[in-house]
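Single chain ahead, by itself, as structure tokens, in the form predicted alone.
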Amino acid sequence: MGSEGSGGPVVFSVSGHVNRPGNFEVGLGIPFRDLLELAGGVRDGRKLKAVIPGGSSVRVLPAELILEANMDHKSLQEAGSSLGSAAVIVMDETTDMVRVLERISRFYYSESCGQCTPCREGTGWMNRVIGRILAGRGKPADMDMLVDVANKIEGHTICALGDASAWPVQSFVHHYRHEFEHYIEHGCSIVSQQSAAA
């Protein structure tokens, strides 16, 4: 079972906006499309927006990238993320990516033990800035500063929690920068605005 360089079975824990969330034991290298089908597809027939393929500490992938990927180490790395814990978080088109990142950043802020300065100070700083953007009080400079702080945490801590806190910030801002900018410019979510207009 498995694929070259990723041998054997794995238990994928699929959660989020799927019709049949659960744990699925399959061979590594299963196409993401097939795994999504095992989980009953995207909930209520909505469009897939994004997936975190290996738990909250790995980089988020937009639908167009994950739909072409296989669920193994090499394929996910080439797509720009990683297999991580194989906890797959599926998000549909109604997802507010700024709100999701605030929740993730709050988790890593609360989990930091405080031993390493970059993590202790950086996780709190990132969470407060994302919270400020979410509240409609963000500034245009916040976007680049968020990434700059994440870059200064990554690779500069004793344990991997620093990297785990940095990678979501880097990838969410990279792939969904327009959603953060909308909050900064209009004080509200682009997703809720689109839903109201529909």
Contents of the next structure:
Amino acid sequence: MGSEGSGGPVVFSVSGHVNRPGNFEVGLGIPFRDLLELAGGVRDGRKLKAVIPGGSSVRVLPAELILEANMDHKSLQEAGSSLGSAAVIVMDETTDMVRVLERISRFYYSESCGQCTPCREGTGWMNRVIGRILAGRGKPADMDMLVDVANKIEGHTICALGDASAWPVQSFVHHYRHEFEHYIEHGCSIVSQQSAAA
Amino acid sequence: MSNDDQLEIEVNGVTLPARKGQMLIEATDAAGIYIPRFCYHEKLSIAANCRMCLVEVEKAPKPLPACATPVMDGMKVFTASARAISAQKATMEFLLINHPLDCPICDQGGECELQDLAMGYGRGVSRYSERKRVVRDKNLGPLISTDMTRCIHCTRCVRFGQEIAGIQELGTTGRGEHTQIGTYVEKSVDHEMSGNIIDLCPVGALNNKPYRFSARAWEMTQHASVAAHDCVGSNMFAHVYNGIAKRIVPQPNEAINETWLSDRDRFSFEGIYAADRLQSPRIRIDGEWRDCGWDEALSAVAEGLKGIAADHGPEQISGLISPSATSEEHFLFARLLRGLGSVNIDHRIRRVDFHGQEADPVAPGLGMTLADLEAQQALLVVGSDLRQEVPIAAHRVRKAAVAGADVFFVNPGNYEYLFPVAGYLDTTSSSIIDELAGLVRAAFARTETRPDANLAEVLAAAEVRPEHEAAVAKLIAAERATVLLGLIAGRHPGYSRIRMLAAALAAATGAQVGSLTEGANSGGAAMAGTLPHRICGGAAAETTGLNAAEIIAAPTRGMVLMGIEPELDCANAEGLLERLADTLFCVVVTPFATPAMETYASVLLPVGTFAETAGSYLNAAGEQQEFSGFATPVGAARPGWKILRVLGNLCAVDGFDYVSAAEVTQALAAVCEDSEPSIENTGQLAPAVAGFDEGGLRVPIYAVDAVVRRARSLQLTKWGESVPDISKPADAA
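I would like to compare: after the form predicted alone, may I see the structure of the form predicted in complex with the partner chain?
Now the full complex is given, and it begins with the chain already shown.
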């Protein structure tokens, strides 16, 4: 059972914008498409936008990457993320990625134990900057600074929570920079405008 | 250390020796390669939480903290590569985002580790435009000020409590960005060495409260000195602004105080500037006190003393001097009194049992270094409230206990010790002597030793309990064992019995005997000859004069008191003031003028405190330490050796032609050249004492001498409250 380098079964915990969220015990290496089908597909027949394949700490993957990937270590790594805890968060096209990142970064801000410097100070910094962007008070320079702060936390802390707080920031900005820039420029979400237009 | 432990590492292309088990930062520190750090401290455990010492290690995927990375043979380290510097700069930026930019009003400014490293690793302009964290300050008591917004959470202060003090007074509460250092429940930080967290704090979060806002680091001059309140003589630096001492910090000396300083030594200097400091010589003429010049005062003293000698005989002159006076003062004091023909000289002003004083050590003390004390495997502490008497020695004993030594106490009470105590031998229903006798009897039974006639009498009534046998077994089993006599033992009316029993116990168990001594310089005083039965250098005096207890019980017609407030510094001082008032001529050489002194003195001579005079101390470990004065004398005060020199000349006594303290030191050294500071401690049997309040022998930590009693901040602490009111400075709230 499983695929090469990733043997055995695993329990995927699929949540988010799916019709049948739940826990699915399947063999490692199952194509993401099959897993999505097990979970009933994207809710209300909407388009898939992005997936966080291994819990909130791993890097987010846009639909076009995750739809080609299999759910094992090697394949997800090649796609630019990792299997993590196998908690799969599915997001459909109505999702505001800035809002999602603000929520994730707030989680790491409040979970930081405060022992070592980069995470104690950096998680709050990142959360405040993202919160400011979300509130329409972002500045163009914030984008590069945000990634730079995440880079300075990553690999510098005692435990992995520092890395876990940095990866979402890096990947969200990498894949959805335009959504952040829209907030900075127009003070509102690109997503609601799109849905208004549709 | 075997050669197997040696290995080599390469740092920035240079090969360095290292020892297996060392952390990288220890090897680079030893080689003089600086790696920035905040949380690392050589005396504390490793936390690795500040992340400032991140360096690049070949083959490591991430930068590694040098403080928590063990050296490996052949490892290649880059402390200043682009990756290392970028990691260090990242940490610095994180530390600074929530750190207030208040350096101009921060006492740490100019001597701040964060400020210094920000120069090298910080950005010119902050990128952080969010709100900064603000943290409520804590009230940690009268010694330590807090500005907790400045805290960078290095946890050095927390680890100090856990590991050095033995009581965790500070801890972290909250998580993440909301982490705070504090006491959790509002309370003061009370440990007798708590002031060290001021030095440990790398930023301005914990600072010196009495010193607050009174000077800037770069305006002060730094003077090395030696602490004057206990028998270890901690090394310290005084920071002085315009001749006024502003604060005291430790001077590292691994042999004595390591990097620490007791609060008493750190804050006592406040007493120098007490309101009742004697500003000028004062003289009483026809019952009226008035200020006068030095010439008039010194002539009056010389005439007064010569008059007593002529009219009543020199045996009617006695001198008592503080055991914390310098060796030079003791030397000249003894020479002056002997020159006048007096033999009644003593510095042992808290001692009451002088039986067998001929067998006293030439220079009493531990008979070992403080490092040796720390290396003991079994210790029996007899009659000592160790933490209050000599905090630095207590710290060494604590280290021994934490390393596994068995420490037993025979004390009038179960004083609190912050380390594992193998046994408190109960004296609540008996006395120190009874407990010791039980121990000796147990030891003799175990080693089949027969007591001599003297001992047999004491041992006959002794009761042996199982805890005596257990303690004796540990003393015998330990390779390095010591019976340590404390200050309570030395003040005990049965002291001669105590030390005879201690010597017998040590002999039977193969232990050493050591003593803690009164004041800063009992050893130096004994060598310098302020004793009624010995002259300078330790040789027996031709005639044995009155000892301190006899002088206190019946003062002679003429009295010379130096550096003491007799009613507070002497044993059995009840009624002493009245007795002193009946003397014909009493000269008091003192830094302070008390109302009591005006009732009995004839002349008051203002003398410099330890801060204002040059001299030397001989500590309990046998180390002679010289120092020079660091503060401008208050008022017309003069160094003690100068006052005594002029008095010697005026009294036409030979041997007073010294022009510097160093010359006195040399003269003293020349006399003592052949004297071995023996530590033999045998003693002889004195009449038994019964029904004595042993607890009354304890002198509170901040009541030991006139300067400490006037140190306002110390008196405001928890321990200061136990000091009698009379000793509180008039202006203390």
